[in-house]
Amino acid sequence: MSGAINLSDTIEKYLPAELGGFMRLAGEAAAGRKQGFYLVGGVVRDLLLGQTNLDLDLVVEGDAIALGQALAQARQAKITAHPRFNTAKLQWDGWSVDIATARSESYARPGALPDVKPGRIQEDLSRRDFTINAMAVYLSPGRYGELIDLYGGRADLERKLVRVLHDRSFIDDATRIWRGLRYEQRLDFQLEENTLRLLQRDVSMLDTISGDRIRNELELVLKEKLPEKVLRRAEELGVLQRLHPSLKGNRWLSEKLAQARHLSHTSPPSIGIYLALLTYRLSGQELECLISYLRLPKSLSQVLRDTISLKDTLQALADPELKPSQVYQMLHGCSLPAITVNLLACEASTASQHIHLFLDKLRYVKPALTGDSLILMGVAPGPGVKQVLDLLRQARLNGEATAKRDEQAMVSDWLARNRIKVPADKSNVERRHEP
């Protein structure tokens, strides 16, 4: 392990003083226990790239929970321990750090979760996915800031390469395929030549990974700043097709994801919007297969189903003779992400105008009278109340009722047509209470 490069000044430049102070304190506490303490993984990569990353990944050659408890007491921090994984999360004053026990891993079979046991920092780094993520920094007193680079990660950063550590990397854990594409596209790097060959050789190993884990990787892709770059590359290398053969990472998808970001303005679009655009061209049956495979949560599944269902309604929405109440009826009850996706995907200008009308105005329209008001006027509690409220909303939507008195007249007419006799003490109750 070479100590030729020291990143202490880089840490001071790119990390807040509070976190730098914590790392020095933690390094001293670990040294007092005769344990090595290190900053590892993506944050080291980003420090070398001159980027700020506050997602600290700290590793101790010893009991992470015991060390975390001592640091929590010294820092008056909240600690959340996970004994199964021997990790601890510390939180204080808006800061958060994770401490893990250095460990080695072995795989009983391809795609299985690894068998884990405590180890040294060398073993911990050897289990990492790519050389650029397999570096560490000493945090112990006397060697604070020294870079540990066993696999040439710094050189790969300079060459802008994403390289696996060994030839069985994708066989052991094929989720690394998706992670490799994320790093390649996020950093504007390239997959190293042998790594690309191994990925193409082992792409079928994605089938050994559970749907839950694949879903997690897909969600991380959709959280990227430009997920379309990853999806386009995934299609090019046959990775996207392992999710479903009909999925495309083409120009249409790139344009729609970009439009979704433009539509959102203040914050990135939800995963639901991105995923619904990705799956927009699937049939209902194909979508159900994907939902089942990825074991999508109920709310996200509903967004995708609403999107496909609404897609089949677009032709009807393109009718220029539709009344506002009919537009409302077609769109009411669909999730907003599904409506937004169909607005983005819609090619008919009239249908697009109708969706805009619903989003901007119609969905906010409601009668002035309430269910209680109707009962006071003589409508019997039960289905009749909803029926009349629907009629009033329809009248409001179509401009046939513009004031409360218009609604009262409609209710009186409805009562008369249904031969409901209104008691004298109820007939003008709304007018008496009207301001």
Ligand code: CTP
Second form
Amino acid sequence: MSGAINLSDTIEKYLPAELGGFMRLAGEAAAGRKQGFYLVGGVVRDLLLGQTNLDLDLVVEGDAIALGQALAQARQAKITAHPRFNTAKLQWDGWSVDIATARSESYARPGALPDVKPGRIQEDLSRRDFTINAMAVYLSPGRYGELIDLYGGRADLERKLVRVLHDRSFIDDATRIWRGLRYEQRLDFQLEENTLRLLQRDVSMLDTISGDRIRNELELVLKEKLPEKVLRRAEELGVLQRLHPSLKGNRWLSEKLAQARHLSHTSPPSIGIYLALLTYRLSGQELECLISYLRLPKSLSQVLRDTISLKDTLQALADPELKPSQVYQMLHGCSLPAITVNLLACEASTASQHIHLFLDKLRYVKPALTGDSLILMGVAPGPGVKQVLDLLRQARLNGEATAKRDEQAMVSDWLARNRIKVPADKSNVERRHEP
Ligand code: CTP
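What does the same protein look like in the form predicted in complex with this ligand, given that the last one was the form predicted on its own?
Complete assembly follows, chain above in first position.
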């Protein structure tokens, strides 16, 4: 089957000339070292689909770092080498390519990272996840552009199928379960019948994978254009429940994720917003379990916690009698994504009006007077300054103070009221510093 198809025209059509030129140069350099050199993985799949993918994964049958160093010199590129994995990343003028040593892999036990040995391209392709990702293109001069398709990847692309290479694939590496769902939904493909059966058989293998690796997979899902499709399918196949049994990939989630995109129209919503919508239905305790299982970073965990605690405030926030200062009190200090998520999630229109009011107006309200000006007016440095600033902000929020002089009058009042409490025997200076 190999050699029947040549993709050099497709490469020219869908990849920038700079990358095409680099691949030819690199193929020649590798040939000079008597090493086979190939384009592999997702970019080959996407070329066959007529799509541009700039994430070039290159494989050499030999030392990737040594070849990378020679190529880095030729292109004046920055090289980042990982001797442990024998890989090198080259970056120049905004371009970036990864070079790896062809390898064979074996798994000591399910979920473990594989034992790796240098190998030939055939072995390297045989360790891959799906037929559509297990194709390569020769880059050596003379064979430049020839497709290597040992597992029928091109036919599966035509039939729109995601198919594993062998029956132990998900046992070897259960992250492929999430990967399979991602490709199926992204490309509008189907899991091939036997692959689907194996996935359902091996879904419990997800528990053999470390939380860090699962988090990584989940992040990749949330970076997809339409993550809700993957999450819905993940629920259908019992995959989502392996993250936490209370998670749902239902219509509500689909709608909310789409609304989040609509709201942030310029760039895709942050992972925090998507994840907080996914975890919205969890109790505080359930959320803590998930946070520690996935070892989520601090700031992301805070967004999720803020979201859930704000959810408990929504009922109070729906009270039409609330003063603006009370709305402010309930919402300030919460992370912005947590507020956005609650805005998306809340059905109560008064609560959403209050959140809009906070986002559009209240959060920007500040008194005209500063801490320094309060001290000059006689407020003692210390907690009293904040107390008065808070009072002034409250007055501004509720429209009770609209100009600087209103604030000055309030401060004078406050000083007068607080001076009353000063014992008569204290000196004037001391009194001035009494809060
Ligand atoms: N791969 C694999 N098993 C995994 C992860 C990766 O076999 N668990 C292989 C696949 O051949 C994949 C390649 O490594 O194509 C590169 O991995 P990655 O960059 O994650 O995948 P892409 O195919 O480039 O996917 P995407 O389009 O999502 O970036």
